[in-house]
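Listed next as structure tokens is one chain, alone, in the form predicted alone.
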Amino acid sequence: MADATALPTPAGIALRRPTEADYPGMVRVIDDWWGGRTMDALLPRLWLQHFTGTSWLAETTASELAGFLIGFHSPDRANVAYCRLVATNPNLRGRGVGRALYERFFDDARRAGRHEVRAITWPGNRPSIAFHRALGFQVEVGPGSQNLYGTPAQPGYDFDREDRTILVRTI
């Protein structure tokens, strides 16, 4: 296993772990950072309260942020690390800063015994879909899914109503 310190980095950037104090940072720009949607009800504040240890935040060298990672190591599932949300700034994007992010969770979860990564997107967010698949994820495929949007899917998997890609990854 790499020391996380000595991942690759982009230049220009620094990682840390977030704090609670990161939080009104991060709500202000979740929604414009996924096109328009309405996400920050995403990003409640627990997640900075308790699963710090397990996310990741970058910062450029002027401490504006960059990006974050907020994931957590399955208290159910013992070989399972999740992602809960990934997100980049999109002036930022394709310098290497999601993977930077992941790179960072993955060591995490490596060093935790864990051998799985799962996250989820909607099936229509073809960035998110195609990013994942470069980092080494699959679809899953499995009883239920349907292609939605060009790619296989769990129809109404959130909420009755929401439908999932479901991304898993080996590490």
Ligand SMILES: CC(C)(COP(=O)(O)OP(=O)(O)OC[C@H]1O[C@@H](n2cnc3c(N)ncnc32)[C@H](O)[C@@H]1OP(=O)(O)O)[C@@H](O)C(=O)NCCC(=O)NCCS
Second form
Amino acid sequence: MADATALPTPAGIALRRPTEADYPGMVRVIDDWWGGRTMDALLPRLWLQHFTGTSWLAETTASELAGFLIGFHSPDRANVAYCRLVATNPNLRGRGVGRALYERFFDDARRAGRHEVRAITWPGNRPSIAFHRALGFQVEVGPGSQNLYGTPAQPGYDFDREDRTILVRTI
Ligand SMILES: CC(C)(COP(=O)(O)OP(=O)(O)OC[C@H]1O[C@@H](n2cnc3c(N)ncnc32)[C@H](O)[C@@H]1OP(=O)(O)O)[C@@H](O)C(=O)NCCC(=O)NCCS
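Let me have the form predicted in complex with this ligand next, following on from the form predicted alone.
Entire complex below, previous chain first.
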């Protein structure tokens, strides 16, 4: 198991647990960080009230928000940690901030005896799929999978209308 202090940390970036006080700053940027899609409904305040102990926030030395990963350890699947949302500041992409957030999430999960990390993404979100693949996730292919936007996905996975690619990584 990695020593937590040895986990990758991009220059000029600090990582810490988020708190509820971070919430307004996060919802303010979320639509912009997702390229203008309306995403704020994915992040009601409850995530910053009940899931901060398994989530991470990255910030610059000037305390500018650099990224966040909201996740939890599944109450129903004792082996699984689940990443609900991960995003980084568009001005700081490609510098390892997303990887640094996920490596800490993996480390927490290992320490809690979890061996699998799961996430879902829209199959048209190619950067997200490339990012997750670079981090060692595989696209789950199962009954009902179809190739959508070039990636195996489950049509109508959420709300009976939203297509999702299922991402799985063993840790
Ligand atoms: C996806 C996202 C989180 C990546 O964050 P990031 O800080 O730029 O990622 P990193 O710099 O840590 O990159 C980690 C790896 O992913 C790869 N990667 C990241 N973005 C990529 C892209 N757009 N295309 C191809 N590869 C990409 C990097 O090359 C890197 O690989 P390496 O470590 O092997 O060199 C960021 O683009 C983002 O916030 N997107 C909008 C929100 C979103 O779609 N979130 C995911 C769905 S919940």
